[in-house]
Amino acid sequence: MKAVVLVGGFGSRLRPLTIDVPKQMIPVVGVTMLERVLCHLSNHGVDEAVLALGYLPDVFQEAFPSGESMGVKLCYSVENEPLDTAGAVRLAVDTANIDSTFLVVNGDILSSFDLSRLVKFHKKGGGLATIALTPVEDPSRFGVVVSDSKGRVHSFVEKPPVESAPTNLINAGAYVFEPEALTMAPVGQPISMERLVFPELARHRELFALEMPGYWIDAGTPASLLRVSLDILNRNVKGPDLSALRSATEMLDGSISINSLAFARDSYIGDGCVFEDDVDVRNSILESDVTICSKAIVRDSVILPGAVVGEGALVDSSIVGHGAVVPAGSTVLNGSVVSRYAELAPGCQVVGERMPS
């Protein structure tokens, strides 16, 4: 089966981590966000995926020189200008000559959904498209999808008040399509899936929806990226594509320098990490080649590849970007984000900020 993976966005919500890298190429506990999405697709019978590219397309192509990842053959559809969601899918379908039922997923959404069940439901319903739905506590932040007992979609209600919302089920960013569903989207034209294609399909009674149980998160913000990383670390989500590859208790393989006085508990430690004297790392993700200097403390945080946490520094509930330096005596707290390759001022305090802003 084929799938289209939407990875063309600018990653604005994750700035400054995405200034020079697409968000789907940020590692999430040892492997990139995109690789986790591809692993999930592979587990449900997808053997070929079209990456719908826009922002920094060369980064994806250079990352997978063999044209394969996680057992999935890759091909690339590159937008010359932003085409919106339906336009991007339409170009991908045309580029890859997709002529049968296919999946579409957003590349920044991680879930444990049974996509095989979604495909089966779609084929049984006989419509042109099927949307996966997930429940949320506060539907007023989203557009909700209203469907009948057989799953046929009747309407979409944008950000309804909680007390009057007809449902709490929202579009989960995973779909099954027949190629004919996109005939209203000319190749090369910017067209919205949510504002045009889905309402038009619903008007013709060709759109279905299915509530999918299981873990779901839009990992496109710093808060949600930190949350999903810690959820994976703490085994709060199940499935081979949503599991940590190695913990601190499994890292004594010679690839990591651990001083005898260092302490690391309940954490993921990537290859090439260096721990100096008296460090204290707890419930955190340290990607490859991270250095934790003497007397530094890291709590409930994500430290991306090549970053340095300086002597006596404290990082708590925050993300430190690729190659960034948190200088000696500094503190980074309360959901802060330090940009890729940033070097903060020694002894600074960063509380709930994005640096540089």
Given for the second form:
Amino acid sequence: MKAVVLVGGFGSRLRPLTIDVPKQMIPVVGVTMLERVLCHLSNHGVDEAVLALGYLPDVFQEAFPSGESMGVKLCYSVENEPLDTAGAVRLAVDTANIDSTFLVVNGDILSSFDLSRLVKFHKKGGGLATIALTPVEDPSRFGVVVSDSKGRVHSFVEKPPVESAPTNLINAGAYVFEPEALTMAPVGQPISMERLVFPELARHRELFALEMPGYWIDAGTPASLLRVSLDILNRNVKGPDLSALRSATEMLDGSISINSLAFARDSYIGDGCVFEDDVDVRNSILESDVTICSKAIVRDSVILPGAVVGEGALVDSSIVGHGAVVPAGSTVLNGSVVSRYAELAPGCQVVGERMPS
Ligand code: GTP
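Output block for the form predicted together with guanosine-5'-triphosphate (GTP), input the form predicted on its own:
To see the whole picture, the full complex is given below, headed by that same chain.
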């Protein structure tokens, strides 16, 4: 089966981490977000994925020179201008000559959904498209999808107040499509799935939806990226796709002594990390080639490849970008994000901020 993976967005909510890397190429506990998505697809019978590229397409193409990842053959559909979600899928269908039922997933959503069940439900319903739904506590921040007992979609309600929301089920960013579902969308034009294609399919009674149980997260914000990373680390994520990937063997359970004085507890330590004496790392993810200088403390945080946490610095509940330097004596706290290759002033305090802002 083929799938289209939407990875062409600007990732503005994750800035400054996405200034020169697309969000799907950021590592999430040892493997990129995209590799986790591809592994999930592969587990559900996808053997070919079309990456719908827009923002920084070369980064993807260079990362997979063999044209394959996680057992999935890759094909690229490159947009010269952003085509929005439906326009991107339409171009991908054309580029890869997709001529049978296919999956579409947002490349920034990590889930343990049973996509095989979604495909089965789609085929049984006989519509042109089926949306996976996930429940949320507060539907007033989302658009909800209203469907009948057979799953046929009736309407979409944008940001309903909690008291009067007809349902708390939202579009989970995973779909099954028949190729004909998109014939209304001209190739090469920006078109929104949510605003145009889905309402039009619903009007023709061709759109179905299915609530999917399981883990689901939109990893497109700093808070959710930190959350999913820690969820994977702590194995709060059920399902084979997210928890079993590489990290299982590399995860450190309990405390380990790195050298005479340093220790890391309940953390993921990537290849090539360097620890000086007397460091204290807990419940954190240190991607490859990170350096933790003496007396530094790292808690509940993600440190991306090649970053340095300087002597006596404290990083807590934050993300430190690729190659960034947290100078000696600095503190980075409360959901802060330090940009790729940022060099902060020595001794600075960053509390709940994005640096540089
Ligand atoms: P923000 O700017 O932070 O909202 O992120 P985004 O630009 O990625 O937008 P959003 O998270 O809403 O997009 C959902 C999914 O669709 C993501 O996987 C995006 O990469 C993808 N996407 C959004 N717009 C486009 C587009 O114009 N073309 C393609 N190919 N993908 C897109």
